[in-house]
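Just the one chain here, the form predicted on its own, laid out as C-alpha cells.
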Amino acid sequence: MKVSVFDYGAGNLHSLIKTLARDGARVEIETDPSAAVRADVLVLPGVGAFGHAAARLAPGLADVRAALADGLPCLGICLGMQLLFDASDEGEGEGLGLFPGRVKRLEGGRVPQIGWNTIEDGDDPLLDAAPVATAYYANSYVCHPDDASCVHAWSAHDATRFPALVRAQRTVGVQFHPEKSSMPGVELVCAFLREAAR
C-alpha cells in the first residue's frame, strides 16, 4: 500500500511516518496536492497553520476534491481535519469543503490545548477497533460543521464542546495526534490503513 503525506512544509513528520509505516506501507512525502492524491491513501499531516497549509494546497485543491469525491481514503489530522472543512479563522485561503463549516478559536482555559484529552460519544467503526479512551492534543482553533451529523466522536475543553472525529465515507478527520496518542492511537491509524485496503 503507497500512503502519501502531504508536506505543507510546516514540521517534523517523523513520528506520523513511523506510525504510518508501522504494518508495511510505504509511506511517500509529497509537496504536490496533485502528485499526493496518486497513492492509495492520502494523509493530511497535523503541523502548520492552516493559511500556509490552504495556499500550498491551493494549486491541486480541484485534484484532491476530485479524488476524495472518487474515494480515495484520506486521513486528516489536527490541521489535516481542519483542511477537510471550508475555511478557518486562524487564516486565509480555501480548505477542501468536504465537511460544510468553519474552523474557529478554541474558547475557554488555556490557548493551545496542548496535552491529554478525553474522547466522548465514539460512534465509529475506527473506534470500534481501536478504542481510544484519550488522545494527546496539541491545537487552538476547532472545526464547527454544519451538521453535525458528520461527528462521530466529541471532546471538551473547559465549557466547549467540538469534534473529535468527522466521517465522510472513506475519508476521516481527527482532531487529536494518534502517533502521540501512545498505542491506542497508533492502533487506530492501523485500524484506517486496514479499512482503506478493503
Given for the second form:
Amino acid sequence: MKVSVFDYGAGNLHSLIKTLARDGARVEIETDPSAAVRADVLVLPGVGAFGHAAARLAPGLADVRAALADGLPCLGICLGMQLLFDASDEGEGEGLGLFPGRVKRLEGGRVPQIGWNTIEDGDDPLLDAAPVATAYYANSYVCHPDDASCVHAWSAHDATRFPALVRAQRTVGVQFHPEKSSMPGVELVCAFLREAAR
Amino acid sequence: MLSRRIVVCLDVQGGRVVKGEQFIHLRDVGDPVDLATRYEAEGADEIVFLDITAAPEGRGTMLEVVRRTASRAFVPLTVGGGVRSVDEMRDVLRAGADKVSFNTAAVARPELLTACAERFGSQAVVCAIDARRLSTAPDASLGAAAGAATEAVTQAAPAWEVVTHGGRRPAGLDAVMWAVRVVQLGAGELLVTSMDRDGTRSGFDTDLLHAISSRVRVPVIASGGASGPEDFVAAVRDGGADAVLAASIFHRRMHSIGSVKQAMAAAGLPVRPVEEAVA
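Same protein, different state: after the form predicted on its own, show the form predicted in complex with the partner chain.
All chains and molecules follow, beginning with the one already shown.
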C-alpha cells in the first residue's frame, strides 16, 4: 500500500511517517499536490498555517478534489482536517470544500489549545477499532461545518464544543494529533489504513 | 475537557540525559530515548528535552536524539536550548519535535518569536521565562530613578526579574511584562521557571505563576521547585498553571507520574488517566 503525505513545508512529519509505516505501508512525502493523489491513501498532515498550506495546495486543488470525489481514502489531521473545509479565518486561500463550512478561531479558554482533551460522543467505526478516550491537540482554530451530520466525535475547549472527527465516505478529518496521542492514537491511524485497504 | 498536563524534563548533554543541581555535578541519568519511552508508558503527557550542550558542534547530536525519540515515542516533544533562528527551528521540527522553546535567544532577539510563529504557528513556539523574585517592586530595582525607592515600594506586590544564562545574568526585564510581550510577539505557550525554587524542592512559586497566568491567554507551564504531588496541585489550583514540569523527582523515582496524577484527580483537576498511556 502506498501512502502519500502532502508536505506543505512546515513542521514535524517524522512521528506521522513512523505511525503510518508501522504496519508496513510505503510512505512517500509529496510536495506536489497533483502527484500526491497518485497513491492508495492521501494524508494531509497537521502542521503549519492555513494560508501557507492553501497556497501550496492551490495548483493541485482540482486534482485533489477529483481524487477524493473518486473515492481516494484521505486522512486530514489538524490543519489537514481544516483544509477539507471551504475557508479559514486564519488565512487566505481556498480549502478543498469537501465539508461545507468555515474554520474559525477558538473563543474562550487559553488559545492555542495545547494538551490532551477528551473525545466525546464518538460514533465512527474508527473509534470502535481504536477507542481513543483522550487525544492530543495543538490548535487555535476549529471547524464549523454547515451541517453537523458529518461530525462523528466532539471535544470541548472551555465553553466551545467543536468537531473532533468528521467523515464523508472514505475521507476522515481529525482535529487532534493521533500520531502524538500515544498508543490509542497510533492504533487509530492503523485502523484507518486497514479500512482504506478494504 | 482539557487535561492539566504533567511534563517530564530531560536535560540532554552530548546525547545523554544528565541531571545536576544548578548545572554542576552533572550525573548521567540514562539514554534519552529509553527515558522518553519509559515516561510515555508511565503516563507523561509531554516530554521536554533541554539541550544543555554548550558547544555548537553538539547540535547534530541533539537532532539525532530527537529523531530517534520521535521514532519510538508518540507523545508531544518540546526541544529547548540553543535554537537561534527560523532555520534552526525548522531543523528541530523536521527531526521530530513538535515545539521549540526559546529563552536567551528570545531575550536577545524578541522578533525571532514572531518570525517562528508566522512560519510554524504559535502552537509550536514556547517562550521559556526564567524569573527571580525581587525584594522590591520592579520600577525600583529595574532601572529608572531608583533614588527615591521608598518603603512604600518594598511593601508593594511581589515582582520578578527575567534572568538568563542559568540565572547568572539579569536581563533587565520585569517577568510579568515580558510574559505579556512575548505572547503579543507570537509565543503560544510560556514555560515559567522560578530560579529561586529550581532545584530546591520547596514547591513552585505560585505567586509568580498566578501573576503571569492571570495576565496572558496562552497556556502556562509551571517549572522549578517540584517536591511532591501536592506541589503540582498547588501550581494548577493557586498558580493557574495549565501544565506542570518536573525532572529530578521523576528521575530519582521519588514520585511516580501516576501518584502525581492521582493527587491531582483527587483535588478535582482533570488529568489524562495513566492506564491509557500503556499500550
